[in-house]
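Just the one chain here, the form predicted on its own, laid out as structure tokens.
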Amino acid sequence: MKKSLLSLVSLTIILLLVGGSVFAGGSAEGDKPAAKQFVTIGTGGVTGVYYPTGGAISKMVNKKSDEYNLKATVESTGGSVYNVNAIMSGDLEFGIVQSDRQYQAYEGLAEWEGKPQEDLRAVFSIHPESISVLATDDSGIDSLMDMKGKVINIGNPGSGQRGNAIDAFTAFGMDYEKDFKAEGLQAAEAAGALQDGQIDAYFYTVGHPNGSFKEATAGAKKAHFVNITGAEVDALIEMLPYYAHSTIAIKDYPNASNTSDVSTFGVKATLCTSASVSDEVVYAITKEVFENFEDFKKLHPAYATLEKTDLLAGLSAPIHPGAMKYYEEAGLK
């Protein structure tokens, strides 16, 4: 009798342990983790489009938090380079990254020279971003070449716009370390610095309309956007195909001194993750954005002209299997 009782107790303990392991590891179907998971989306400065984009994605996912056993939060960060590094270190599960930075990280170029981030994975593209330059009217800056000897904010180290600014100057044969005084302010600080006379112009790679530029063009100092065009830009786009010509609609900035739309070039914002993030989590986020696409487009003017197929362009890292599963189900791949 004692042996039978001991065996029964032992069997019960084993079943409880096995059951607990199954519960902790996920459901039998594998559709969602049984224990709620928490993920963070790295964005950028609070005045840019990245921050509300991350907020929009998390809001959609969190509406179905119980269904997916998933909770998403948003973090304001230093931008693309920071987001890639944080994803790779496990500090972030997702991050919004410029298409050029995605390419450089995966290929082991620029900040990742010789150290390709082979576990970086693409989820989807989001919106086009123009490399935008705003200068005060009294600075005399009407082209990049006019910036020699001036004080120009090219963006904080680790930000996408800093790399874009350096690419632009290099294309025009200028040295950002010698030809002018380069400042490294974050985007949130740039508008105030321009109006306070601390800088003559600033770069910001961003979707439009944008709060920083609205602030900077509404102050006492009159300001205008600078066109970035010419054979130099054409050659740059030919050499680096993640760049493309773009236009800033001046109707979005009624206080700017420009009288017509501004010609420039740009990249795309992309959502990236790591190969170590589960297929279920990436699938859930991808599905919610695509199946609520029209609502997503209404969340920011920068999304207004997007089509679903646009979200699969500009992805130079391998697409995460969780995202690919949804694309194949939806007939997008």
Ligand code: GLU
Contents of the next structure:
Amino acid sequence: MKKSLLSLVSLTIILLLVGGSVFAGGSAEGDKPAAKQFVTIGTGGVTGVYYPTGGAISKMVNKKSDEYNLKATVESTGGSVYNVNAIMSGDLEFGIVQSDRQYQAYEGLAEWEGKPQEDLRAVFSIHPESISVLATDDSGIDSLMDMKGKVINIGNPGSGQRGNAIDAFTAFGMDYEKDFKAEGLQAAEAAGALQDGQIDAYFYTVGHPNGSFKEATAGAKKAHFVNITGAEVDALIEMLPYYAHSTIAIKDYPNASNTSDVSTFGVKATLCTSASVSDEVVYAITKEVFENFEDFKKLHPAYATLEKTDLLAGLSAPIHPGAMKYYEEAGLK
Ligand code: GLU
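Please could you give me the other form, the form predicted together with the named molecule, since above is the form predicted on its own?
The complete assembly is shown below, putting the previous chain first.
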């Protein structure tokens, strides 16, 4: 009796081991990779929207971590430009990247002048981002032209906003290297620097509402958003198709001094990866975000008005085949 129980136990163990190795080999399950795969999503500063967005995407896929044999983690980074470069070097598997930066990297423009990032791949778009400028009330800044002689944070070199700020100044005939003192602070430091009086204003290309502008408008120093409008902006949008008019809803920032919504221009946040990341991994992430879209939308107020079809707009690098497999299955492409 004891003996047969023992052999039953060992038979079960053998079966489990064999079963386990079949699963591990991937042949029985097809899509399931051999060993647990870990992927990292590069985001931005912790007070932005990329960081919680990376968290929201990982949350969706990690719910099925065992099924996919996949675990996603999030990293706070310097922003879009940093993320593209880290994806291309293999340091990150995924990154959130402004739509304009995705275009420039793939085409070999701006920071990537003459060096097209041909292996960059698009997965999906996420929330809209506005080129946003917040200035202290005592700076007297009400337009970009008022920034002459002031101290302005245009963003760190790895950020998306730095190039947007330079584009905006160029459109208004200003030189960021001469007309004012340009700072290169990281996004997460900007709100504190504004309240401490180290800078008069800062640029941030970001979704709304976000922690940075909440923090910067909650301090003792009163601050307001600056409109970026006019024929110069219209011409910029005409010339560079990844830009579009956009509005910042002032109800998101009850402590800002503005009395009405703010007009500016904007881009989209997108999820990017590399051609060398496997189809299975990209498929899993795409599928989980799309199939749980209503839950995903609840994870940040910046996604409030998103529709599934918005997620396929604003992609300029080729769509990764793993994502495309899901779009075809779901009848979205
Ligand atoms: N758009 C910014 C960048 O590319 C990041 C915004 C955010 O973190 O939400 O650097």
